[in-house]
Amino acid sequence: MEFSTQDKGRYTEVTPSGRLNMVAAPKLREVIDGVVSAGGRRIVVNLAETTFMDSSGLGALIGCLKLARQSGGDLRIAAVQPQVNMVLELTSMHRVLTPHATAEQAFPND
């Protein structure tokens, strides 16, 4: 898996490529954590280059958002995939992590 990077100005833009599982969770972690340590307070994930995610995964970005609010700041998920979403879904994990269609409505002009 692959991750890039974008400060988009109003929020840093991490977008993972590829299969979100147990070998790509903890460079998630270390992704967000260096965004978090270099003053990033409001991130999106944008999932939707994200094809397929595990348990583990889904673990890593609930401490990513833990994270970023432990900084004060927050995590919101963006262009969640059909299977991503599945998993969400079946975890009530989207009452957390709410979807959001594109990364620019993650964080609307406020």
Second form
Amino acid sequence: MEFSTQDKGRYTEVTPSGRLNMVAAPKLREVIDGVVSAGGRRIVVNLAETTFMDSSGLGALIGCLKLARQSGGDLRIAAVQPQVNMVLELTSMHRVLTPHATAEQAFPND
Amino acid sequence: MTDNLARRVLEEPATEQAIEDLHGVLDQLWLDAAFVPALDQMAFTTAVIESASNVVQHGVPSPGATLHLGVELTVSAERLTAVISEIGAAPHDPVPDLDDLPEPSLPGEDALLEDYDESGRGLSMIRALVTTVTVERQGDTNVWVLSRDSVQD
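Alright, leaving the form predicted on its own aside, put up the form predicted together with the partner chain.
Full complex below, order starting with the chain above.
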């Protein structure tokens, strides 16, 4: 899995590309930790290119959400693909990680 | 005996690389069995990767043994089956009781984020994604058998 990070002004967009499994999960935590350490408060994880997520990947997302909130910010997810959506709904985690249609819509202008 | 329409196997040391390789083996299986509905492919793939990851993360080798992951995937007209073997593993202690898993802790509507655990969802996900799941000891191997009924559209 590869990660790209882009400063979009209102938010920082992190795009994991590939499979968010037990191998990639610790890397996602590192990437988000880096964004938060650099002062990023609003983070959008753009899942358009994430074709697969297991319980390790889901756990990493929840951990990253906690990290963002603890530092006074927030983390939101966008462009969720069908398998990832299945895992979110199966575990009811869509209640805390609500998918947004696009990264741009995750943090509306305010 | 139901005829197998597609079959793929993998056996290698139980490492992270085995999980990446297993994703590739599953991709090949669905190329051979493209008639299986997408939802069944997705659910079965997720359950197989969860089970194999459980072996890599939590499997304990018997003294002097190297832990290997064995996977046999078969597709028949009505069923998807995975036999996942923890080869050279110490016996499970206790054996996971897959029919009596604790309810996943799901905090209430007004729960705080801190109430949500970061781990511990794997087994209940497997249980929800397949029709039957069993785990038993065979020789030096713990064997998980997952099956999902899948009827062609």
